[in-house]
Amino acid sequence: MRIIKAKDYDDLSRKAANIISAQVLLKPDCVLGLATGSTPIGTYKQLIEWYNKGDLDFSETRSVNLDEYRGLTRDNDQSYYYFMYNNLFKHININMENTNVPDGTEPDSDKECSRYEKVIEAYGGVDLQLLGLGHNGHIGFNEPDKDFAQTTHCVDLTQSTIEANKRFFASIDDVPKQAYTMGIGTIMKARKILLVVSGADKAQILHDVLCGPVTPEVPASILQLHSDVIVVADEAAMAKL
(Lines of atoms letter the chains of each structure in order from A and count residues from 1; the text may use other names and numbers.)
(Lines give C-alpha, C1' and ligand atoms only; values in the text may rest on other atoms or scores of the structure.)
Protein backbone atom coordinates (compact mmCIF):
# COMPACT_ATOMS: atom_id res chain seq x y z
CA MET A 1 0.00 0.00 0.00
CA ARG A 2 1.25 3.44 -0.96
CA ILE A 3 0.03 6.45 1.00
CA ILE A 4 0.37 9.83 -0.68
CA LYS A 5 -0.13 12.94 1.43
CA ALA A 6 -1.72 15.90 -0.34
CA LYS A 7 -1.57 19.44 0.97
CA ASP A 8 -5.25 20.17 0.43
CA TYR A 9 -8.27 19.13 -1.65
CA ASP A 10 -6.98 20.68 -4.87
CA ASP A 11 -3.64 18.95 -4.47
CA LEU A 12 -5.43 15.68 -3.72
CA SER A 13 -7.52 16.05 -6.87
CA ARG A 14 -4.46 16.65 -9.05
CA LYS A 15 -2.57 13.71 -7.57
CA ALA A 16 -5.52 11.35 -7.98
CA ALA A 17 -6.17 12.54 -11.54
CA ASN A 18 -2.51 12.00 -12.36
CA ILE A 19 -2.77 8.34 -11.33
CA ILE A 20 -5.93 7.83 -13.41
CA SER A 21 -4.49 9.62 -16.44
CA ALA A 22 -1.36 7.48 -16.27
CA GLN A 23 -3.57 4.40 -16.44
CA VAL A 24 -5.39 5.74 -19.52
CA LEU A 25 -2.15 6.67 -21.25
CA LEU A 26 -0.55 3.30 -20.55
CA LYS A 27 -3.63 1.33 -21.61
CA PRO A 28 -6.07 3.41 -23.70
CA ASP A 29 -8.73 0.65 -23.63
CA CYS A 30 -8.47 0.20 -19.87
CA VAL A 31 -11.45 -0.46 -17.62
CA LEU A 32 -11.90 2.27 -15.02
CA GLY A 33 -13.99 1.61 -11.94
CA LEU A 34 -15.55 4.96 -11.06
CA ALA A 35 -17.07 6.44 -7.93
CA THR A 36 -19.53 9.19 -7.09
CA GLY A 37 -19.69 11.50 -4.08
CA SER A 38 -18.16 14.87 -3.32
CA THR A 39 -14.52 13.77 -3.07
CA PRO A 40 -13.98 12.62 -6.69
CA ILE A 41 -15.50 15.77 -8.22
CA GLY A 42 -12.19 17.64 -8.19
CA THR A 43 -10.44 14.63 -9.71
CA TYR A 44 -12.96 14.53 -12.55
CA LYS A 45 -12.58 18.29 -13.13
CA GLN A 46 -8.82 17.84 -13.46
CA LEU A 47 -9.24 14.99 -15.94
CA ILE A 48 -11.62 17.15 -17.99
CA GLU A 49 -9.10 20.00 -17.98
CA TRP A 50 -6.33 17.74 -19.26
CA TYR A 51 -8.68 16.27 -21.88
CA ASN A 52 -9.55 19.78 -23.10
CA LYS A 53 -5.83 20.52 -23.43
CA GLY A 54 -5.44 17.46 -25.65
CA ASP A 55 -3.43 15.49 -23.10
CA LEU A 56 -5.95 12.65 -22.68
CA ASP A 57 -8.03 10.52 -25.02
CA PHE A 58 -10.89 8.46 -23.56
CA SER A 59 -12.24 7.16 -26.89
CA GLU A 60 -11.25 3.56 -26.12
CA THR A 61 -11.73 3.69 -22.35
CA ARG A 62 -14.46 1.64 -20.68
CA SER A 63 -15.98 2.31 -17.28
CA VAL A 64 -18.02 0.56 -14.61
CA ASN A 65 -19.47 2.47 -11.70
CA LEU A 66 -19.56 1.19 -8.17
CA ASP A 67 -23.21 1.68 -7.36
CA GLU A 68 -26.61 3.22 -8.00
CA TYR A 69 -29.65 4.01 -5.88
CA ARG A 70 -32.43 1.48 -6.32
CA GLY A 71 -35.58 3.10 -7.67
CA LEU A 72 -34.08 6.21 -9.28
CA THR A 73 -34.29 6.76 -13.03
CA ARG A 74 -31.23 7.88 -14.98
CA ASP A 75 -32.67 11.37 -15.49
CA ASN A 76 -33.24 11.88 -11.75
CA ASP A 77 -30.76 14.56 -10.71
CA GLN A 78 -29.75 12.47 -7.67
CA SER A 79 -29.07 9.28 -9.59
CA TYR A 80 -25.44 8.28 -9.95
CA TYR A 81 -25.85 7.93 -13.71
CA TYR A 82 -26.89 11.61 -13.80
CA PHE A 83 -23.91 12.50 -11.58
CA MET A 84 -21.41 10.72 -13.80
CA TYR A 85 -22.85 12.12 -17.01
CA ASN A 86 -22.79 15.70 -15.77
CA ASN A 87 -19.52 15.58 -13.83
CA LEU A 88 -17.44 13.62 -16.34
CA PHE A 89 -18.91 11.75 -19.29
CA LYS A 90 -20.45 14.62 -21.25
CA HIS A 91 -17.21 16.62 -20.99
CA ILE A 92 -14.88 13.99 -22.49
CA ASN A 93 -14.84 11.78 -25.59
CA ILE A 94 -15.75 8.52 -23.88
CA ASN A 95 -18.19 6.35 -25.84
CA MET A 96 -21.36 6.30 -23.73
CA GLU A 97 -21.95 2.70 -24.84
CA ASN A 98 -18.74 1.85 -22.97
CA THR A 99 -19.97 3.39 -19.68
CA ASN A 100 -21.84 1.26 -17.18
CA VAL A 101 -23.85 2.12 -14.08
CA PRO A 102 -26.18 -0.36 -12.34
CA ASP A 103 -29.79 0.02 -13.49
CA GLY A 104 -31.65 1.41 -10.51
CA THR A 105 -35.01 0.96 -12.26
CA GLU A 106 -34.69 -2.84 -12.52
CA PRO A 107 -37.04 -4.20 -9.83
CA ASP A 108 -35.53 -7.70 -9.89
CA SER A 109 -32.40 -7.25 -7.78
CA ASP A 110 -31.02 -10.73 -8.46
CA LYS A 111 -31.38 -10.19 -12.21
CA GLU A 112 -29.68 -6.78 -12.18
CA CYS A 113 -26.84 -7.78 -9.89
CA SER A 114 -26.10 -10.88 -11.96
CA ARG A 115 -26.18 -8.84 -15.17
CA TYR A 116 -23.75 -6.26 -13.77
CA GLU A 117 -21.28 -8.90 -12.62
CA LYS A 118 -21.33 -10.37 -16.14
CA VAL A 119 -20.58 -6.94 -17.64
CA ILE A 120 -17.47 -6.61 -15.47
CA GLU A 121 -16.38 -10.17 -16.25
CA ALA A 122 -16.88 -9.61 -19.99
CA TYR A 123 -14.54 -6.60 -19.77
CA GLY A 124 -11.88 -8.79 -18.20
CA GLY A 125 -12.14 -7.07 -14.83
CA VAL A 126 -11.28 -3.58 -13.61
CA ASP A 127 -7.80 -2.15 -14.20
CA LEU A 128 -8.10 0.77 -11.79
CA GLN A 129 -10.86 1.18 -9.23
CA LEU A 130 -11.45 4.64 -7.76
CA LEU A 131 -12.97 4.67 -4.27
CA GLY A 132 -14.19 7.27 -1.83
CA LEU A 133 -14.60 6.52 1.87
CA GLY A 134 -17.82 6.76 3.86
CA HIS A 135 -17.89 8.04 7.44
CA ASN A 136 -18.69 4.52 8.65
CA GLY A 137 -16.00 2.95 6.46
CA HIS A 138 -18.22 1.95 3.58
CA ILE A 139 -16.83 1.65 0.06
CA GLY A 140 -19.38 1.65 -2.70
CA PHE A 141 -22.50 1.01 -0.67
CA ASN A 142 -20.95 -1.88 1.25
CA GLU A 143 -22.12 -0.96 4.72
CA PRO A 144 -20.72 -2.29 8.04
CA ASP A 145 -21.88 -5.89 8.40
CA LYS A 146 -21.02 -9.26 9.91
CA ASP A 147 -19.56 -10.51 6.62
CA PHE A 148 -17.82 -9.09 3.57
CA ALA A 149 -20.29 -9.13 0.66
CA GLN A 150 -18.70 -10.80 -2.34
CA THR A 151 -20.45 -9.85 -5.56
CA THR A 152 -22.76 -7.08 -6.79
CA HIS A 153 -25.83 -7.05 -4.56
CA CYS A 154 -28.76 -5.01 -3.28
CA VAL A 155 -28.09 -3.41 0.08
CA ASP A 156 -30.25 -1.75 2.70
CA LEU A 157 -28.62 1.59 3.48
CA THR A 158 -27.80 2.32 7.10
CA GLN A 159 -29.43 5.22 8.89
CA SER A 160 -26.07 7.03 9.06
CA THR A 161 -25.71 6.81 5.27
CA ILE A 162 -29.28 7.96 4.75
CA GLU A 163 -28.61 10.91 7.09
CA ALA A 164 -25.40 11.75 5.21
CA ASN A 165 -27.28 11.76 1.89
CA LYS A 166 -30.36 13.69 2.96
CA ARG A 167 -28.70 17.02 2.10
CA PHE A 168 -29.08 16.09 -1.56
CA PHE A 169 -32.85 15.54 -1.35
CA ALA A 170 -35.88 17.68 -0.55
CA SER A 171 -36.51 15.66 2.61
CA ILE A 172 -35.15 12.57 4.32
CA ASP A 173 -38.26 10.71 3.16
CA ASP A 174 -37.05 11.12 -0.43
CA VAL A 175 -33.67 9.48 0.21
CA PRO A 176 -33.58 5.96 -1.30
CA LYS A 177 -33.35 3.22 1.30
CA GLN A 178 -31.63 0.68 -0.97
CA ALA A 179 -28.90 0.61 -3.57
CA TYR A 180 -27.21 -1.75 -6.00
CA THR A 181 -23.48 -1.95 -5.34
CA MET A 182 -20.40 -3.88 -6.36
CA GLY A 183 -19.50 -6.27 -3.57
CA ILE A 184 -16.27 -6.24 -1.61
CA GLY A 185 -15.13 -9.29 -3.54
CA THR A 186 -15.77 -7.55 -6.85
CA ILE A 187 -13.87 -4.45 -5.72
CA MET A 188 -10.94 -6.52 -4.48
CA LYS A 189 -10.56 -8.16 -7.91
CA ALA A 190 -9.51 -4.81 -9.40
CA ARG A 191 -5.86 -4.86 -10.40
CA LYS A 192 -5.20 -1.47 -8.80
CA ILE A 193 -7.25 0.50 -6.26
CA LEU A 194 -7.12 4.26 -5.69
CA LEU A 195 -8.70 5.48 -2.44
CA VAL A 196 -9.22 9.25 -2.14
CA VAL A 197 -10.04 10.78 1.24
CA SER A 198 -10.52 14.44 2.16
CA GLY A 199 -11.39 16.41 5.27
CA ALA A 200 -10.95 16.32 9.02
CA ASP A 201 -14.29 14.50 9.42
CA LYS A 202 -12.69 11.47 7.75
CA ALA A 203 -9.55 11.42 9.93
CA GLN A 204 -10.77 8.84 12.46
CA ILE A 205 -12.26 6.45 9.94
CA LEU A 206 -9.15 6.66 7.72
CA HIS A 207 -7.05 5.76 10.76
CA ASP A 208 -9.34 2.80 11.49
CA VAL A 209 -9.24 1.64 7.87
CA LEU A 210 -5.45 1.73 7.57
CA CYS A 211 -4.32 0.94 11.12
CA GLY A 212 -7.16 -1.03 12.67
CA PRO A 213 -8.10 -4.70 12.33
CA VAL A 214 -9.50 -6.06 9.07
CA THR A 215 -13.20 -6.43 9.84
CA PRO A 216 -16.49 -6.26 7.93
CA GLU A 217 -17.59 -3.77 10.57
CA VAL A 218 -15.18 -1.36 8.80
CA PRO A 219 -15.62 -2.50 5.19
CA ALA A 220 -12.72 -0.50 3.72
CA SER A 221 -10.29 -2.19 6.12
CA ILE A 222 -10.23 -5.10 3.63
CA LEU A 223 -8.03 -2.90 1.43
CA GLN A 224 -5.13 -3.75 3.75
CA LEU A 225 -5.11 -7.16 2.07
CA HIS A 226 -5.01 -5.92 -1.55
CA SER A 227 -1.66 -6.12 -3.34
CA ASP A 228 -1.83 -2.72 -5.10
CA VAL A 229 -3.57 0.10 -3.25
CA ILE A 230 -2.77 3.80 -3.46
CA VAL A 231 -4.28 6.10 -0.83
CA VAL A 232 -4.32 9.81 -1.61
CA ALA A 233 -5.47 11.88 1.35
CA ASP A 234 -5.15 15.51 2.34
CA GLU A 235 -3.50 16.72 5.54
CA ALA A 236 -6.81 17.08 7.37
CA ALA A 237 -7.83 13.50 6.63
CA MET A 238 -4.40 12.22 7.68
CA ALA A 239 -4.37 14.08 10.99
CA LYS A 240 -4.66 10.89 13.08
CA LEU A 241 -2.19 8.77 11.14
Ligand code: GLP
Contents of the next structure:
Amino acid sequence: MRIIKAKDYDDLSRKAANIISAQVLLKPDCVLGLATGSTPIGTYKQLIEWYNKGDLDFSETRSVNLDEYRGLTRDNDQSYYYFMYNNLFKHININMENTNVPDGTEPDSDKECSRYEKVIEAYGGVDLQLLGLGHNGHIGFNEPDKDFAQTTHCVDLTQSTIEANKRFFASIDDVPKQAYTMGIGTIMKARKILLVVSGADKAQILHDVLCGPVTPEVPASILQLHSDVIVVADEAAMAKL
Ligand code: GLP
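Form predicted on its own done; form predicted in complex with the named molecule now:
Starting with the chain above, the whole complex follows.
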Protein backbone atom coordinates (compact mmCIF):
# COMPACT_ATOMS: atom_id res chain seq x y z
CA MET A 1 0.00 0.00 0.00
CA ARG A 2 1.28 3.42 -0.92
CA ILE A 3 0.16 6.36 1.23
CA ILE A 4 0.49 9.82 -0.25
CA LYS A 5 0.10 12.81 2.02
CA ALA A 6 -1.55 15.87 0.50
CA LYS A 7 -1.35 19.33 2.06
CA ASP A 8 -5.03 20.06 1.72
CA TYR A 9 -8.12 19.20 -0.34
CA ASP A 10 -6.87 20.96 -3.50
CA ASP A 11 -3.54 19.20 -3.33
CA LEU A 12 -5.33 15.88 -2.76
CA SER A 13 -7.54 16.51 -5.78
CA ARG A 14 -4.56 17.27 -8.02
CA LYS A 15 -2.63 14.23 -6.84
CA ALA A 16 -5.61 11.90 -7.36
CA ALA A 17 -6.32 13.42 -10.78
CA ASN A 18 -2.68 12.91 -11.74
CA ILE A 19 -2.96 9.21 -10.96
CA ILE A 20 -6.18 8.87 -13.00
CA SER A 21 -4.62 10.87 -15.85
CA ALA A 22 -1.63 8.55 -15.91
CA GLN A 23 -3.99 5.58 -16.19
CA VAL A 24 -5.90 7.16 -19.10
CA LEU A 25 -2.67 8.14 -20.88
CA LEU A 26 -1.10 4.70 -20.48
CA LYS A 27 -4.25 2.82 -21.49
CA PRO A 28 -6.75 5.05 -23.31
CA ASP A 29 -9.41 2.32 -23.34
CA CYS A 30 -9.01 1.59 -19.63
CA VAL A 31 -11.94 0.79 -17.36
CA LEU A 32 -12.23 3.38 -14.62
CA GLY A 33 -14.23 2.51 -11.53
CA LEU A 34 -15.76 5.78 -10.41
CA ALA A 35 -17.15 7.07 -7.13
CA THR A 36 -19.54 9.74 -5.91
CA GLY A 37 -19.58 11.72 -2.65
CA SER A 38 -18.06 15.12 -1.99
CA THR A 39 -14.42 13.95 -1.85
CA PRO A 40 -13.91 13.10 -5.56
CA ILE A 41 -15.54 16.33 -6.83
CA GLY A 42 -12.21 18.23 -6.80
CA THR A 43 -10.53 15.33 -8.59
CA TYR A 44 -13.17 15.41 -11.33
CA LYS A 45 -12.81 19.24 -11.63
CA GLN A 46 -9.08 18.84 -12.13
CA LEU A 47 -9.57 16.17 -14.79
CA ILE A 48 -12.05 18.43 -16.60
CA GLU A 49 -9.52 21.28 -16.51
CA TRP A 50 -6.81 19.13 -18.05
CA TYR A 51 -9.27 17.79 -20.63
CA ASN A 52 -10.16 21.37 -21.59
CA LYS A 53 -6.48 22.18 -21.99
CA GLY A 54 -6.21 19.29 -24.45
CA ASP A 55 -4.06 17.13 -22.17
CA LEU A 56 -6.55 14.29 -21.76
CA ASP A 57 -8.71 12.27 -24.11
CA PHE A 58 -11.48 10.07 -22.72
CA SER A 59 -12.93 9.02 -26.08
CA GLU A 60 -12.00 5.37 -25.58
CA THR A 61 -12.34 5.24 -21.80
CA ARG A 62 -14.99 3.08 -20.19
CA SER A 63 -16.41 3.57 -16.73
CA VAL A 64 -18.34 1.67 -14.10
CA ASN A 65 -19.66 3.42 -11.03
CA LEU A 66 -19.68 1.88 -7.60
CA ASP A 67 -23.27 2.34 -6.61
CA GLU A 68 -26.70 3.91 -7.02
CA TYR A 69 -29.67 4.58 -4.77
CA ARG A 70 -32.46 2.11 -5.28
CA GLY A 71 -35.59 3.76 -6.62
CA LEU A 72 -34.10 7.00 -7.96
CA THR A 73 -34.40 7.78 -11.66
CA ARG A 74 -31.43 9.08 -13.64
CA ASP A 75 -32.91 12.56 -13.80
CA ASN A 76 -33.43 12.78 -10.04
CA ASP A 77 -30.84 15.34 -8.95
CA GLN A 78 -29.82 13.11 -6.04
CA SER A 79 -29.18 10.03 -8.15
CA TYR A 80 -25.57 9.04 -8.66
CA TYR A 81 -26.15 8.92 -12.40
CA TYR A 82 -27.12 12.62 -12.25
CA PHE A 83 -24.07 13.33 -10.08
CA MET A 84 -21.68 11.65 -12.52
CA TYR A 85 -23.25 13.28 -15.54
CA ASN A 86 -23.08 16.75 -14.05
CA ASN A 87 -19.75 16.51 -12.23
CA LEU A 88 -17.80 14.73 -14.94
CA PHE A 89 -19.33 13.04 -17.96
CA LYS A 90 -20.98 16.04 -19.61
CA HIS A 91 -17.73 18.04 -19.39
CA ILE A 92 -15.45 15.51 -21.10
CA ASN A 93 -15.49 13.49 -24.30
CA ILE A 94 -16.34 10.13 -22.76
CA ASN A 95 -18.86 8.20 -24.87
CA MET A 96 -21.96 7.99 -22.66
CA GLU A 97 -22.58 4.49 -24.01
CA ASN A 98 -19.36 3.45 -22.32
CA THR A 99 -20.43 4.76 -18.90
CA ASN A 100 -22.25 2.55 -16.43
CA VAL A 101 -24.10 3.22 -13.20
CA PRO A 102 -26.36 0.60 -11.60
CA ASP A 103 -29.98 1.17 -12.63
CA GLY A 104 -31.78 2.28 -9.47
CA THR A 105 -35.14 2.00 -11.17
CA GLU A 106 -34.87 -1.76 -11.82
CA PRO A 107 -37.12 -3.24 -9.12
CA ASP A 108 -35.71 -6.75 -9.48
CA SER A 109 -32.51 -6.37 -7.49
CA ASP A 110 -31.10 -9.82 -8.34
CA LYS A 111 -31.59 -9.11 -12.04
CA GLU A 112 -29.93 -5.69 -11.88
CA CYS A 113 -27.04 -6.81 -9.69
CA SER A 114 -26.16 -9.79 -11.86
CA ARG A 115 -26.48 -7.62 -15.01
CA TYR A 116 -24.02 -5.16 -13.49
CA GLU A 117 -21.50 -7.84 -12.58
CA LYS A 118 -21.69 -9.10 -16.18
CA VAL A 119 -20.98 -5.62 -17.54
CA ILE A 120 -17.79 -5.43 -15.46
CA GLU A 121 -16.81 -8.95 -16.47
CA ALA A 122 -17.40 -8.24 -20.16
CA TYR A 123 -15.10 -5.22 -19.86
CA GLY A 124 -12.39 -7.51 -18.53
CA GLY A 125 -12.49 -5.99 -15.04
CA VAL A 126 -11.64 -2.59 -13.61
CA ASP A 127 -8.17 -1.12 -14.20
CA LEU A 128 -8.35 1.67 -11.64
CA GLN A 129 -11.04 1.93 -8.98
CA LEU A 130 -11.51 5.30 -7.29
CA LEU A 131 -12.98 5.11 -3.78
CA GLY A 132 -14.16 7.59 -1.17
CA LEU A 133 -14.53 6.57 2.45
CA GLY A 134 -17.73 6.68 4.48
CA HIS A 135 -17.56 7.81 8.12
CA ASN A 136 -18.27 4.25 9.24
CA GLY A 137 -15.64 2.81 6.91
CA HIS A 138 -17.99 1.97 4.07
CA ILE A 139 -16.76 1.82 0.49
CA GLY A 140 -19.33 2.10 -2.26
CA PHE A 141 -22.33 1.35 -0.11
CA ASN A 142 -20.81 -1.69 1.59
CA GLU A 143 -21.89 -0.95 5.14
CA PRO A 144 -20.36 -2.50 8.29
CA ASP A 145 -21.61 -6.06 8.46
CA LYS A 146 -20.87 -9.57 9.73
CA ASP A 147 -19.36 -10.65 6.39
CA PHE A 148 -17.76 -9.02 3.38
CA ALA A 149 -20.30 -8.98 0.54
CA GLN A 150 -18.83 -10.49 -2.60
CA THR A 151 -20.64 -9.19 -5.65
CA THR A 152 -22.97 -6.35 -6.62
CA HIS A 153 -25.97 -6.50 -4.30
CA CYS A 154 -28.80 -4.53 -2.75
CA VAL A 155 -28.05 -3.04 0.69
CA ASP A 156 -30.08 -1.49 3.47
CA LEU A 157 -28.34 1.78 4.29
CA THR A 158 -27.38 2.28 7.93
CA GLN A 159 -28.93 5.07 9.95
CA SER A 160 -25.56 6.88 10.07
CA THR A 161 -25.27 6.85 6.27
CA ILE A 162 -28.85 8.08 5.92
CA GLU A 163 -28.03 10.86 8.42
CA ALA A 164 -24.79 11.74 6.59
CA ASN A 165 -26.56 11.93 3.23
CA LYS A 166 -29.69 13.79 4.36
CA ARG A 167 -27.96 17.15 3.74
CA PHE A 168 -28.53 16.53 0.02
CA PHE A 169 -32.27 15.83 0.32
CA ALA A 170 -35.24 18.03 1.24
CA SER A 171 -35.88 15.91 4.33
CA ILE A 172 -34.56 12.73 5.92
CA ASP A 173 -37.68 10.90 4.74
CA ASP A 174 -36.61 11.55 1.14
CA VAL A 175 -33.27 9.76 1.57
CA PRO A 176 -33.53 6.33 -0.06
CA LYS A 177 -33.17 3.48 2.41
CA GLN A 178 -31.56 1.04 -0.02
CA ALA A 179 -28.90 1.08 -2.71
CA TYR A 180 -27.29 -1.18 -5.29
CA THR A 181 -23.55 -1.39 -4.79
CA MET A 182 -20.57 -3.29 -6.11
CA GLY A 183 -19.56 -5.86 -3.51
CA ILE A 184 -16.29 -5.89 -1.62
CA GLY A 185 -15.29 -8.81 -3.85
CA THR A 186 -16.04 -6.74 -6.97
CA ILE A 187 -13.96 -3.84 -5.63
CA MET A 188 -11.06 -6.09 -4.59
CA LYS A 189 -10.85 -7.49 -8.12
CA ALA A 190 -9.86 -4.07 -9.48
CA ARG A 191 -6.25 -4.13 -10.62
CA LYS A 192 -5.45 -0.85 -8.88
CA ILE A 193 -7.36 1.05 -6.19
CA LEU A 194 -7.16 4.75 -5.38
CA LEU A 195 -8.71 5.77 -2.05
CA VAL A 196 -9.19 9.49 -1.47
CA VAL A 197 -9.83 10.78 2.05
CA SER A 198 -10.18 14.36 3.22
CA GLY A 199 -10.89 16.17 6.47
CA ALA A 200 -10.47 15.83 10.21
CA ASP A 201 -13.81 14.05 10.53
CA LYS A 202 -12.28 11.09 8.64
CA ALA A 203 -9.08 10.89 10.74
CA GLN A 204 -10.28 8.21 13.16
CA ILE A 205 -11.86 6.00 10.52
CA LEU A 206 -8.81 6.30 8.24
CA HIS A 207 -6.67 5.19 11.17
CA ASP A 208 -8.96 2.19 11.77
CA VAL A 209 -8.99 1.31 8.05
CA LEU A 210 -5.21 1.36 7.67
CA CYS A 211 -3.96 0.34 11.12
CA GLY A 212 -6.81 -1.66 12.66
CA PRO A 213 -7.79 -5.29 12.14
CA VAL A 214 -9.24 -6.40 8.81
CA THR A 215 -12.91 -6.82 9.64
CA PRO A 216 -16.25 -6.50 7.86
CA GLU A 217 -17.21 -4.13 10.70
CA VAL A 218 -14.84 -1.67 8.95
CA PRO A 219 -15.40 -2.61 5.29
CA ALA A 220 -12.50 -0.56 3.87
CA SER A 221 -10.04 -2.40 6.14
CA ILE A 222 -10.05 -5.18 3.51
CA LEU A 223 -7.95 -2.86 1.34
CA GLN A 224 -4.96 -3.82 3.52
CA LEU A 225 -5.05 -7.15 1.65
CA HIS A 226 -5.07 -5.69 -1.88
CA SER A 227 -1.73 -5.73 -3.66
CA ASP A 228 -1.98 -2.33 -5.35
CA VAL A 229 -3.68 0.37 -3.30
CA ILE A 230 -2.81 4.06 -3.28
CA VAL A 231 -4.27 6.19 -0.49
CA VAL A 232 -4.24 9.93 -1.07
CA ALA A 233 -5.26 11.77 2.08
CA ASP A 234 -4.87 15.33 3.28
CA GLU A 235 -3.07 16.29 6.51
CA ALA A 236 -6.33 16.63 8.43
CA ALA A 237 -7.43 13.10 7.52
CA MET A 238 -3.97 11.73 8.35
CA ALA A 239 -3.82 13.34 11.79
CA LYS A 240 -4.20 10.05 13.66
CA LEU A 241 -1.80 7.95 11.57
C1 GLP B 1 -21.54 7.85 -0.10
C2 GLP B 1 -21.03 7.01 -1.27
C3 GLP B 1 -19.61 6.54 -1.02
C4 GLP B 1 -18.76 7.69 -0.58
C5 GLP B 1 -19.28 8.20 0.75
C6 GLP B 1 -18.43 9.29 1.38
O7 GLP B 1 -22.11 7.11 0.91
N8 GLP B 1 -21.85 5.88 -1.53
O9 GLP B 1 -19.11 5.95 -2.21
O10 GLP B 1 -17.42 7.31 -0.46
O11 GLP B 1 -20.58 8.71 0.50
O12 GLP B 1 -18.73 10.51 0.82
P13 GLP B 1 -17.97 11.85 1.09
O14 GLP B 1 -16.81 11.85 0.17
O15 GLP B 1 -18.98 12.90 0.75
O16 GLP B 1 -17.57 11.89 2.52
